Structures are given as C-alpha cells and as structure tokens.
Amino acid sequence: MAQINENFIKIPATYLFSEIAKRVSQHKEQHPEASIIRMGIGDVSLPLPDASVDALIKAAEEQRSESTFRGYGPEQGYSFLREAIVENDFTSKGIHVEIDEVFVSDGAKSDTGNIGDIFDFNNRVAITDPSYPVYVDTNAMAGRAGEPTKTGEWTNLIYLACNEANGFVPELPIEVVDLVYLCYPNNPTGTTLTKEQLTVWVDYARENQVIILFDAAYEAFITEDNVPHSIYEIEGAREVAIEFRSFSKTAGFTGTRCGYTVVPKELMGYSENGDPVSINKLWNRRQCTKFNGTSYVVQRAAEATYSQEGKKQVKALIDFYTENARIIREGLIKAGYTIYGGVNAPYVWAKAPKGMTSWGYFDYLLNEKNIVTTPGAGFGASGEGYVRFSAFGSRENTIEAMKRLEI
C-alpha cells in the first residue's frame, strides 16, 4: 500500500487564486456581457522585450545546427547569463556577489518553495503575516508548520503581524527561530523596509545563528532612495541571508520563466553535531539532483535584457507598470479609500469599507463594479479587511477601473 504525505491532506484544497478563478468564472457565466477588470493576479500584460524576443528567436535557431545545439546545460545556470546578473545586479552597484554563488533558475516561486529542501524538519519558521502563501503552504508540505487552525493559522509556524499599528514593519520574533521569510518590497502590501529597519533583521540574524530568505523579486520597482535593492547592501547580511529575484515582473518573463537564487558561501547552516555546513554547498547539490536547468533559449532571452536595448525596454516596462500604480494609489484616495504600498511596488494595499471583509469587499467589487482584485485573507490573519490591487494591467483598464470606483 503507498502511503502518502500526510501533510498535503491537511493544507486547505483550495488555492487562494484558484478560489479567485473560479468566483470570477461564476460570475462571468452569470453575467457574459460583463465587462470585468482583472486587478488580482500578479499577471504582467505588456509582451516580453524585444531585445529578449530576438534573444529566443536566434538561441531557438541555434538548434537547427549541430555546431550550435544545446543539450543538458549547467544546473546552475550557463555562465554567459551568471556573468551578466553578477556585473548588472551587483557588482556595478557596489555589491559583492561571485558567479559561484548565482543558480538560475524557472522562477522565485519554485526556488523559494524548494529551499526547504535543504533544511531540517524541526527548524522553527517565522513568516511576516500577511504574505506570500508559498511561504507557508511548502512549509506545510514538509511537516514544519505543524497542524491548522480553525483561523488558518498554523501551530508551528511563527506570525510576525505586519499592520497599520506597526506601519507594517515586521517586529522582531520573542520565540526562538531557526529561518524567517522576508520579501520586501512586499507582496501583498507593496510596502518596504528602510537600509536601518532591514539592517535590525541582519543584525538579529547574526546575533542568533538565524537565516534570512530574502524574497526579492520587486527590487526594480524601488524608487526611494532609503529602501534596499538587495538584503547584501547591508554589513553582514552574507552570513545571514539567501536572496531570490525574478525576471518574471522585471521583464515579463511570467510564462517564459526564469528567476534566480543568491547564496553566498559565507552562509552556513549547522548538523545535529552543531558543525558548520556549507549553505551554497547543499543548494548545489539539492539543484544538481532535482533540476535539469533552466533551457538554453530562455537564458539567452534573460542574459539579453542587461544588454543596453535590453535594459531601456525593461525600464520602460516598470516605468509602465508604475504608473499604472501611481493611478491606482491615487484614484483610491480620491474615492476615499485608506491605501498602502504602491510607490517602491506594483501592488496598492487597499483597506476595505467599515464591516466589510477581504472576501466580502472582493464579491462586492467584482459584482458590481467588475473589478477583480485579492483578498487580503487569502495572505494570511493580518491581511482581513483589505484587498490588493495589481498595477500589471493595461493602462485602459486600469483607468476604467479608477472611473468605476468614483460612482
């Protein structure tokens, strides 16, 4: 008889954007005339650049020829691409990162679900609340959240609230950790944290024997000059700290896939003896043995959004979708809602009417004003009472969408 993972049978059936999916298909085939506005998903709508197009385009010929075909190609990632993300995304901003420490990857989501693969069953987990639900649910998956609760929570996973009482910034956890989720700027809330309130985790971490995993993967919407493109701005944080970042919203790679994961090899983890192990080590070794690599083609389409046509159309891409932003956050506050996020971030944090829930606010703005958003809810106890907007839509949409909230 196969048994299965427990665990899988105690997380809830439905996924959060597979519930949002399948409200909106009922009320689409209630009402087909609708006229419905996604704002929920973090789904871009702009094509890829052309520079990374012609990129696919020539890797893709390159197959035809048996002087140019590409078979298996590092797990890592080739070094054409590495070299390129440790030049543009580093070292030209004064960061130290080695093309060792690089693994590219099909995307932040897979990589910051399959990290817990190299950490122990009992590590204890402290996850800002709300968050990204991969957070929380691969954990689950593994045995470490424990059993859930009748509020969804669950019992071995550590909440760190991040709300309008504590200008959602994260206080640092009282119980003992072993790892914390950091993702910043944030999804769902599109707030950040200052270089001086992230340097308090670096500080914690190092002081405590704690790893930080550093989902990155809006740094390119960051406009203010205090907020951190990256955790390795801050002394010390190599030690501490793996970072993920994504092409996925940067570039648009949300369906061409590639990401990538920075582990330094300062950082280190520890046996049952207490030993150091070697972090970069054990992801290598996870990655050479789970992953084939991400193809040849797509790395070709992620290496040529750093050449210089590459980076004025992946300007133009963000500068886009942050004005989409601009419009959202502004049209919000002149319908009276109270809002954060969206100024280092394409989402826009929106609180719901008096009485109303994240659910309940969602039904209501997809039923009358066809508006499709996400409930705070689905992010976990902290986001109730809100909703996010998504700044990834057409920017005809997403004024229509403003128009709509004003009646």
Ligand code: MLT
Given for the second form:
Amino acid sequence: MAQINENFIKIPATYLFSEIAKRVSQHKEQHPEASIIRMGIGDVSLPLPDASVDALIKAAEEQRSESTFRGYGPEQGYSFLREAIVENDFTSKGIHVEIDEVFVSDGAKSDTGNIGDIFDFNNRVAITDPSYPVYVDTNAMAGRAGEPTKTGEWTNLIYLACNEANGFVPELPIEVVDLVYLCYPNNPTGTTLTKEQLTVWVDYARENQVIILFDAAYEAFITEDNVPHSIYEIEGAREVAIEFRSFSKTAGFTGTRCGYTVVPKELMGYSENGDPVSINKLWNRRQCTKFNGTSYVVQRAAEATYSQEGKKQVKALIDFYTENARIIREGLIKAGYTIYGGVNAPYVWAKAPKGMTSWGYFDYLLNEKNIVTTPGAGFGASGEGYVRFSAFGSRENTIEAMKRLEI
Ligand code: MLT
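Would you generate the structure of this protein in the form predicted together with the ligand, following the form predicted on its own above?
Shown next: the complete complex, the earlier chain at its head.
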C-alpha cells in the first residue's frame, strides 16, 4: 500500500491562484456576457521583447542541424547566460557575484519552493505575513511548518507581521530562527525595505547564523534610489543570503519560464555536529540530481534581454507596467481607498471598505464590477481586510477598471 505524504492533506486543498481561477471561471459561466478585467495573478499582458523572440527563433533553427543541435545542457545553465547575468545584473552595478554562484532555472517559483530540499526538517522558519504562498505551502509539504491551526496559520512557522502599524517593515523575530524568507519589493503589498532596513536583517542574520532567502523577483520595478535591487548591495550579505531572480515579470517570461538563483560561496549551513557546509555545493548537487537545466532556446531568449535592443525593450515593458501601477494608485485614491505599494512594485495593496473581509470584497469586486483581484487573506492572516491589484494588465483594462471603481 502506497502511503502518501500526509502533509499534503494538511495544506488547503487548492493553491491560492487556482482557487481564484476557479471562482473566476464559475463567474464567467454564470455571466458569459460579463467583460471581466483580470487584476489578480501577476501574469503579464504584453508579449516577449522582440530581441527574445528573435533569439528563440534563431535557437530553434539551430536545433534543426546536427552541427548546431544541443542536447542536455549544463544543469546550472549555459555559460553565455550566466556570464550575461553576472555582468549586467551585478558587476556593472558594483555588486560582487561570480559565475559559478548563478544557477539558471525555470523560474523563481520553482527555486523558492525547492530550496527547502537542502535544509533540515527541524529548521525554524520565519515568513513575513502576508507573503507569497509558495513559501508557506512548500514548508508545509515538507513537514517543516508543523500543524495548521483553525485560523490557517502553522504551529511551527514564525510569522513576521507586516501591517500599517509597522509600515510593512517586519520586526526581527524574538524566537530562535534558522531561515527567513524576505521578498522585496514585496509580493503582495508592493512595499519595500530601504538599504538601512535591509542592513538590519543582514546584520541580524550574521549575528545569529540565520540564512535569508531573498526573493528579488520584482527588483526591476524599483524607482526609488534608496531601495536595494539586490541583497548583495548590503555588506556581509554574501555570508548569509540566497537571492532569487526571475525573467517573468521583468521580461514577460511568465509562460516562457526562466529565472535564476544566486548562492554565494561564502554562504555556509551547518551539519549536525556543527561543521560548516557550503550551501553552493549542496544546491549544485540538488540541481544536478533533480533538474536537467532550462531549455537551450529559452536561455538564448533570456540572454537576449541583455543585448542593447533587449535592454531597451525590457525597459519599455517595465515602464508600461509602472505607469499602470500609477494609474491604479491614483484611481484607488480618488475612489477613497487607503492604499500601499505600487511605487516600486507592480502591485497595489488596497484596504477593503470598512468591515469587509478580503474574500468578501474579492467577491463583491468580481460580482458587481467584474474585476478580479487577489484577496489579501490568501497571503496570510495579516492580509485580511486587503485586496491586491496587479498592474500587469493592458492599459485599456487598467483605465476601465479604475472607471468602474469611481464613486
Ligand atoms: C503572483 O501573482 O503573486 C505571482 O504572479 C505568482 C507567481 O509568480 O507565481
């Protein structure tokens, strides 16, 4: 008799965004005439940059001929892409990252979910609340989160509340912690940490042998100067942090799939008897065993985002969504909402009108306005009473949605 991993029974039956998709398709079935505006999941609406499409086609053509055909690639990614990443995302910005510290993957979702493989079951994990549900769900699947409580929290996770009272800046945990997930610019609140605020976390991690799992999937949307794009801008971070990056939101790769993870060679975990062990080596071992590399054509498409043309096209995408975020922010303020985020991030975090729950307000917006959002409670208890608006839609839909919300 094959026994299942019981932890899968403990987690909510559906993943947050699958639940939303289900509710939206039910609504569509009941109201086929409804013109639905999707501002829920952060899926992009603009196509890939031309430079990436050209590179995809060229790479696909190479697959026709024996002399240029590629079979298995390096599990860590081709050096052409790893070199382009290091040069453009780090070296040119004065940040020290080496090529063998970069692991190319099929996206930050997989990497932030899979990273738990290399950490012991007994590690104490801290998670900002609200947060991207993958961090919680994957720790729950591994049994590291303990048991779910009636309110949906997990007994062994340490929740770092991010709310209006603390300006969405998580406080250092009082409990002993081994791993901390930080996502900045933040999904879902769209808020950020300044260099000084992130330094507090890096110093804390260095003093307490904590590893920070830093999700920087939205760094391209930063507009303000004092907001770090990479945790490695902070002194000492190479000793304590893994950073996750994505081409999804930056260059429209949500369907094409490419991301990467940086694991500095200074970063150590500890064996049972306290010996330091290279996390870079463990992650490399994990990837070589469980992953056969991102496809060659996709890596060429990602590489093309760093060409001169590619950079211009990527900038145009980011500018477009940033302008959407501005329209949403201004539209919501005009409609009387209290809002956060949207300045350095493609998400705007809006307080539901008085007394309404996140899901209640989500349903109201869907049923009455045909607007899909993401209920804040889906990201954690501290998200209750909020909904998240995504700026990744078309301009027309973004403007129309704000019109529908006008008082
Ligand atoms: C989100 O909407 O939070 C993201 O698009 C989900 C993801 O990147 O997987």
